[in-house]
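Here's a solo chain for you in structure tokens, the form predicted on its own.
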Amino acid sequence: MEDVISSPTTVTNFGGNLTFQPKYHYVPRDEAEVLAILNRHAAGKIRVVGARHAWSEAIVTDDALVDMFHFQHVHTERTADGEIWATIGGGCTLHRALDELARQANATLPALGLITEQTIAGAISTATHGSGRHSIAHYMAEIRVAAYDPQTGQARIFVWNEGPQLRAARCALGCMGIILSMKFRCLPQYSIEESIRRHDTIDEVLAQEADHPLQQFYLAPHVWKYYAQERKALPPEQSRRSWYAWIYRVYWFLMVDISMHVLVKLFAAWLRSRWLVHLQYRRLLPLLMWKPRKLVDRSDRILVMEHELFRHLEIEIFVPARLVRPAAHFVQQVLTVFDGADAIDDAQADELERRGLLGRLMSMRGSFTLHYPITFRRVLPDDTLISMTADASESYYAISFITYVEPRDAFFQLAKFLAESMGPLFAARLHWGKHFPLDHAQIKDAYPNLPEFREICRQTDPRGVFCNEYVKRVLGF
């Protein structure tokens, strides 16, 4: 039978924000024990939780938490015209996914996310995303489920691999019922060739896209500048790797993952100095940033990061590829204020001063000088009903706001005004995953598949046992 942990279990997140107890926690071992769970507690509620690497709610339940550890599998096969197909097992990390995939096929997914200690079915079920292409959900083409019967009520086993359901299934935020494995076709491993530039403007990185489509980048706060990923995949013909792509790894390990990091939590979460994070991005990141050109290396080596080392929490924004531009320049005016500013342009002004929005940002004058780095990654359209990109006539950039200071009620303040403020000036997503401080309400607009997702999802769930508080709040359930 299926391990049990029935005693009241702590259950806290990567980034502190979540602590709850469920009453039963479990950590199936096989596909009968999944069904069992689902039987037992058809009158309940039941959530998963994977490596615990979201912020938001999704993950919170009062009774039922199944926990996928033991579905790590991944099985690759190659069709006869040379085609690279992976089943990847729910409770699978995408560092282990990426592992197997290169030691058994010398392949590699379609899409990374930035931090690789996530589950693949967390990754697949909150649409994480790298930068320059479709998020990971995207190029799944087949998804296995425990759910629901809608006939009998009893649990079994769903396969979706076209139509509106594997839609839904692409993020669901856990919906639609357990999910037991996914298939992908995979590429070739593939190498990137890398260079990292200081841009004055964002106009100077949008213009290198067409020549480096895998590029992100990065607003330095309180200098205002650019720092720019310029990132393109290479023909086997020229992927050699550069001799001292190692020496870097080393290099962006100390200097980046661990030191710019160590001075972040020094300055603003130990000493909370205002000037010293200033000093931060005015003179010690130019003097820690090596602007290698045209290093190349391994994708799954060159587009991640060990972004988990420290805890921290994240928002993240997503704006249409048209509206980036005025996007980041909203932003840039809001944080200077939130830093002690006292002015912002006329502009700006008189736009937020018509939407009821100026005195807002006023009163919060000087509560938050941002200390992180704000990135931007381009996400192409997704084919799946939810994601944030979904539906989409045009690619969004995500904007990712990050805090390393606790306690975090000044940050929240910040995220809760641009939240409500970019939906309607840019048509602004929230990634499900971070920190999600709107309402159904305040986003069903953006959304126009949701009442087919909602359909869909009872479909599978007709009493709600996959349904927590997050997931009715946001999705209108």
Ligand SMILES: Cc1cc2nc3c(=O)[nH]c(=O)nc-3n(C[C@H](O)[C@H](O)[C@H](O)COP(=O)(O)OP(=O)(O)OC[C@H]3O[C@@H](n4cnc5c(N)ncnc54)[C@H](O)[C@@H]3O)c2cc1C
Contents of the next structure:
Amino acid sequence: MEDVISSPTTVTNFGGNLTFQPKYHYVPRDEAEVLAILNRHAAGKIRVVGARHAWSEAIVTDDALVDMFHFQHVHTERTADGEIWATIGGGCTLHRALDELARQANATLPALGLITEQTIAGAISTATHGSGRHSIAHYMAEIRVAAYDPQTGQARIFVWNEGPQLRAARCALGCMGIILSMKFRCLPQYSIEESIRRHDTIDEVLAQEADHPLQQFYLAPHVWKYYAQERKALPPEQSRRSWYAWIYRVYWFLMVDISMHVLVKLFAAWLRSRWLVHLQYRRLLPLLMWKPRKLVDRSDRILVMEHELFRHLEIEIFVPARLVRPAAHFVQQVLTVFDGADAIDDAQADELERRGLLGRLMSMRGSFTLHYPITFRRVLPDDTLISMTADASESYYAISFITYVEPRDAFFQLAKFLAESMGPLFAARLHWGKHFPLDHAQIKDAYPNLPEFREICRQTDPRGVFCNEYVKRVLGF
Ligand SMILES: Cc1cc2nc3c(=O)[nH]c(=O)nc-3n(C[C@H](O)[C@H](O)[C@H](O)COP(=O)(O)OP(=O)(O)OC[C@H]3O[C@@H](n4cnc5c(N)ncnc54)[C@H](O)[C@@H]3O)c2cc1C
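For comparison with the form predicted on its own, would you give the structure of this protein in the form predicted together with the ligand?
Below is the whole assembly, all chains and molecules, this chain first.
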């Protein structure tokens, strides 16, 4: 077979936290080869890999790994009433898809995350999201998947464009089969206006949201002030790019993407100095931040940054919008204890004591200093079965915590504490593609559609070929 990499390959993900050796490593060139792989491994295990940007163990297998690298096509069409539709191959990166959409149809995707290095299929499979919109998966209108015919057991291609199958496939962690292509209705290319402002309280930040629905904001640790990227989409007639937009892009790349991250690495990872980390946020950050007002640029230039330049690891915790204020307060209290404080405010202490968590929190006092801003992004309810904002009547805020320090044991303790406490306290859900220290028993109440999701997966994978240990642990297969 030409499509199999015969020598054993070691696969490592972006975060460097996963390393494994699949027995078979395929890079199929066309759909016939995908079906042949499925038939050959019908009694074994198969996982699909995209750009390896997930931190959770979603791609891990010791049997067959399938890399859809050759499925890169992007095909656009315009309907009679002017709608722009794109069919995109499962192995295409977001970056390439955006370039092609711009080139072929002056169009863009309806939502984007912070980077564009992921494949579209990978982004769909874990409900990758940005701020102020649904996850990218929500906008997927049709999907072609290679899986098993329930009658014959043979591999075949399924097309889903409505009903529970589509809702399940919009975030399926690779459990419904191999995604061959997806279809999206695109947006005409548009511009965004952005202002950056510092705020003392989360109330001030949230008050901006009605006028800036695409905003995202950061809580700067140790100074506990907010920086908001206040963003709104502009109508075409106001979309003139600011003359200094390119200067700002150069500034952002040099000062934020590079210099700020070098300082984080230097102070937190190499010198391991709590004092210098505090200094960075209390003194240096306000000096380094250029806070433009009403900067206008193309949407994908504003929404995306070079967040992948330095290896790191992230956990992202979603809380319902109505609980974001107490959740932000809780996070701040927990982080100050991990940083060395010996007390939290009385009301919070009573609440934790009632739930048997206070002693555990205090036992970890001084064990980890968070050295990266905490990002808050608002994600609208998805029309999906199990994405992080599935089946919701309100938006969620995704709160993300990142470490650049290795080894990561102290961060893992913090992440576990936050995940285990914020579940019961704030009805929180974790991003499936990021660090995931919980198991099915701890999350099942937050995802009422999980039984239906598992049942739908069984219809095209009755033998559990597409399951690995991770999805068994978290999804309860
Ligand atoms: C630097 C960085 C920034 C990030 N920013 C964001 C962000 O802004 N917002 C956000 O929500 N997430 C973000 N993420 C997380 C990332 O978007 C997700 O983990 C995404 O799933 C990674 O896509 P991938 O192509 O690398 O897939 P992989 O990591 O290779 O795989 C992820 C999952 O997709 C499945 N999969 C991949 N291809 C297929 C296919 N063809 N068919 C079936 N299943 C498939 C895999 O089996 C696996 O379950 C970021 C990650 C990094 C490292």
